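Consider the single chain below, provided in structure tokens and representing the form predicted alone.
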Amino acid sequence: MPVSMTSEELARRLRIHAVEMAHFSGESHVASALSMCDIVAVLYRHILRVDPGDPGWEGRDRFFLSKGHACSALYAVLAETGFFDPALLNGQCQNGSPLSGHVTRKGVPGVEWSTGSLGHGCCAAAGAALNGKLKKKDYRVYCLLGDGECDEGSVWEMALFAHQYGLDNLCVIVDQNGMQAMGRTEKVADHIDLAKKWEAFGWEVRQADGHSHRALREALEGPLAGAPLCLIAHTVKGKGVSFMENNLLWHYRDPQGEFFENALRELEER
């Protein structure tokens, strides 16, 4: 990745990569990758402390994404920083190429978990974390929920164990796009105030505009409180592309003929 690019243009970019990876491969979820993509180039620009020439190297930090079925932001960001070549991509879920539907670690450098039972990520993450404080090293952990993912019991027990064991290197984000496959959250599950429910349970809680590069930034950087860290970020599920913004029906549909198109005027034209 050219260092003069912006997060901003990196995200742009990443959208764009999504909705052309759905296209091509049939796969749905484009909606929930592109509400991440700001998130992703947040911290693989600025914050996430990797090597791309060397995605084994120990003292790396860690990011899982939990919700693994919006990989193709994931995916793209990998290639785009420079983890993979970037023609790769369009190739996703088709004979022979090692993207699968969901995120996959294997022949996938810089991926440290193959994730799409929601819930599992979190865990995992929080398993890397106590094995940093158990070796005494420095890596931070990162790991990034959808709001409808919390949904799940496993999260909460994840929540527990990381104040137990004081996982001050663990931050969870969560995408907060207020939908999930069959609805909106608040309809499916209500959360009522998931800020409050993540400080009940011992975290620290921040929260920020999911697409403001800033805002994200300044949550992200500013000091630790002792504490695992809780980012809810507010996003929009199908950022990017107006006629995707809101719309339930891209949770699951793959942009084709004129939706395709014009998808990409819209990203491009940004």
Second form
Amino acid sequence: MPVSMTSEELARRLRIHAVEMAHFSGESHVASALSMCDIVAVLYRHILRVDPGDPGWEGRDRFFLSKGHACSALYAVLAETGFFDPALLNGQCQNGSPLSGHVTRKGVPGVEWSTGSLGHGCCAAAGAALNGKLKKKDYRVYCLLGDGECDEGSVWEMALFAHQYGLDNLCVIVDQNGMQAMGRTEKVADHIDLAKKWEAFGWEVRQADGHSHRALREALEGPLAGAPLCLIAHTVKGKGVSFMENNLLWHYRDPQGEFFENALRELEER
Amino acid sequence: MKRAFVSALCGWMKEKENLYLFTADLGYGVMNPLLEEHPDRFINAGICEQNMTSAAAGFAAEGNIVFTYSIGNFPTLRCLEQIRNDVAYHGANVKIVAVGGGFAYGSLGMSHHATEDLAVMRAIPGMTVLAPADAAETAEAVRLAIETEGPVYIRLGHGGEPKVSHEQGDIRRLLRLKIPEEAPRREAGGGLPRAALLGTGTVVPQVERAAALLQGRARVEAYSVPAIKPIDREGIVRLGAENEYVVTVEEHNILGGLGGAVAEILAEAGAGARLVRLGLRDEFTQEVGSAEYLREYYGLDSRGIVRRIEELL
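What would the structure be for the form predicted together with its partner chain, given that what you showed me was the form predicted alone?
What follows is the whole complex; the chain from before opens it.
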């Protein structure tokens, strides 16, 4: 990645990768990946202290993708920022590829944790953050959750734990696109007010437009709050491809034919 | 047994600065020595077994050894997917400890009877599965867990288990019990049927006693099997070749635990012995009572074991 590349340009590239990866693999979850491209672009361009030349560097910031089904965006950002060869991306999910349809760290440099079942990555992230606190390390731990994922009870077990152990080195970002597998979150399992819920668990809560890079940076670069931080990023599922936006079909469908061409055209013209 | 566990762990904490215990809010009183000696190594994760287990995995990945601790089925079945995906898949150095395996919490009812844990944990790739019978085996299980890189499950009893009779030995092997000769032994024992009794965990004293009661009617050897996985394959094949009967006894479903493991080995080896698995016959315990009462009810006390073997002979 050229040093001059903006996070916005990086995000655009991630979206193109995500669409291409879904096209070539024939697998689902393209809209979930499009929802989080700006978040990971900002993280990897401006926030995370990582070294693509030394992915396991002890002092690195740790990034846990808890919504592991949306991993094409993570694989793409790692490839674009130099952790591995971007040529691997379009082989995702295909026979013998190291890149599975839910994120794995085996054989994939830069991936912190393998996830795929929801409500796991955030708890492992809390364990990494606890180590940082007890050993007085200066790394920070970031974790990206889906809002549908917040249905899982383990998320709230983690929320209790992080508050109890004062894990102010932990930042959870909720990709709140308002949709989950069978419908709008409020129709499936209404969270009512996610911000209030995290606040009630003793977290510092910030909110931002999850597609505004400036807003995301401001929220993430703000001072440590003395409590674990939850950033609720308001996003659009399928963001960047008009016919995928807020359309649950694209949680499942892989773009082929005209859909693929139109999606790429929209992203390339942006 | 749980006191032996805490005592052993405290000892190791002096040597290993990266050794921690996570509990899901259990261990009142029994954890006092640890809290006094190593309060900074004790993490109470609350009644949150799922987060405890995944967080232990994430914490272990940072170079620590973590024991997770709770009772019965809580640290295993309650958070099984966390064990599978976060602990085992990642090869995390997490040692899962369940107090009250089998019938130990007999009076508390079915929810607290851990009678499928060995089978379930054995099916997890890379998981070592240990079920010590007494305090000495427990201390060795803790040592083996710490020396083993990767996930380990330790099933403990509750407390007050009698000492079993073998010499201290490598708990990865079958440990031969010294059988007291309570009945007059026929010299040489020629012509008597030969049987090997294998028990694991808190049922081992019953196996020991059953073997003693059978002296004179059969040539019986008895073993404690603290390591269910990896199990002493070579030892089991040898017993299969040398005996007419191999009998497994466990406070567990006969599917997938000690009996299951031994069945797999004997079948694959084409060993000659007939296998008899004693345990719960694919059922939940419907009875409530002390562990002693439940063992008797399900035929896993010494007299029940003897009765079953006499039927065979």
